[in-house]
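The chain below stands alone and is given in structure tokens; this is the form predicted on its own.
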Amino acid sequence: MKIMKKVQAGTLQSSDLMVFLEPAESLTVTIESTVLKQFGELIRAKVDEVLAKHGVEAGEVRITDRGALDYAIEARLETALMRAEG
């Protein structure tokens, strides 16, 4: 799938996250998190899993996390991807 437009999904409340997507020529993923030291690798793995599942090969992905669980990361990212399609 291709990211066609700039979108966002989520909130910045505790235990949630905000996902920002923008069209780009290559894929870049930036993660800011209050728990990055403890869970950064797991957050990145979940983001990579969802992007691969949807066939995303290009775009700017920015995640601002406030301690969201993996199912919330997946849901917010999938929502943003659906919005970005068209």
The other form holds:
Amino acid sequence: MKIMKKVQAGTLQSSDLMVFLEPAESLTVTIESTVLKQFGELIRAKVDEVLAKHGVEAGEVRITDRGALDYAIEARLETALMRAEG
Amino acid sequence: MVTSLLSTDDLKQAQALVAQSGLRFELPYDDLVGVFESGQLVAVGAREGRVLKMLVVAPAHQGGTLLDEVVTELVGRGYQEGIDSFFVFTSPALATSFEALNFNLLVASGKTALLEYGDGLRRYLTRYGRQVFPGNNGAVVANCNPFTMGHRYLVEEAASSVDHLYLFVVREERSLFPFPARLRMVQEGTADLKNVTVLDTSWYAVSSVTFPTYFLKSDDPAGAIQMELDLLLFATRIAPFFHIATRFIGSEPFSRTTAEYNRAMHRILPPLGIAVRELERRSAVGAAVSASRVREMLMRGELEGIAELVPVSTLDFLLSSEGIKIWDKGGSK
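With the form predicted on its own done, generate the form predicted together with its partner chain in the same format.
Below, the chain from earlier opens the complete complex, with every other chain and molecule after it.
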């Protein structure tokens, strides 16, 4: 799928994350997290997995995380992707 | 649940809550939201452009998630309006509670800290990563509204005394000439100078965020604090990235705000390892060259005299149909 517009999903609350998507020529993913040192790699892996699953090849993906669990990351990112399509 | 505060009663409660916390209820704002509990306002927050302000949680309700909720709402709505980076001024003691919400501390000085949500500074610097040159570099930060012989002289002199000169053009759209037009005049007017790179300041120097009073021209004491933050941000985050060791400025005989900014530069930058070199303004026809003088002459239709004050490239732009449209707002005279 293609990211067609600028969208956002999620919240700034503890155990949640905010996802910001924007159309772009190439794919860039940036992650800020209060637990980046401990879980940065795992968050990144989860994000890459969801993006791959939806065939996202281009776009600017920015994530600010406050210690969300895997399924929250997946849910927030998928919601944002759905919003970015239409 | 976070809701918009719109009714007269909402506003009264918001004013009371903000005043209670020792902050000032400050107009204008683009968005004002809050959280009610049994009819009583317990949290409030506002957004003006990219700046979040008046963020207050009633003392009895602190420690929960109310601040998170208010900021989430303001950021979410702001993002829909096209804003992707948000700023908050707070006391250094409260900076950590914003850092817990993923805000990045940009700069702190005495009583004020400036934090950013959205990682914009890093993205801004990354964008210019390929234009970082080694050596002993210099910087000029200018609005160039429009680009004059005075700017040209300052840039030429500065460029001749450093390895590489960065010319930062103020991005903020508060000038007669819009940013793309100013940028173009600057690029064309300096194209022959090989060691000069033209960049934009984004929100990180002389912007409505770091330095609002530059544009408001008011005597607000907050202006002095923000001037300091603007310069600290330049000295600690921007200058090191571009290896900037000297900031060049033109002497300022006209604008009080700019003259004060120059004084602040002499005071704040050298202790942080950045030399400040102030060059005397060049004069033409008996008076110092300034962009405001050029604007006044444009308004009065004195086109002949302008040729002596601006480079050919700027004159060409001013007399182009695009240029005329910008300054001749009253129609042809």
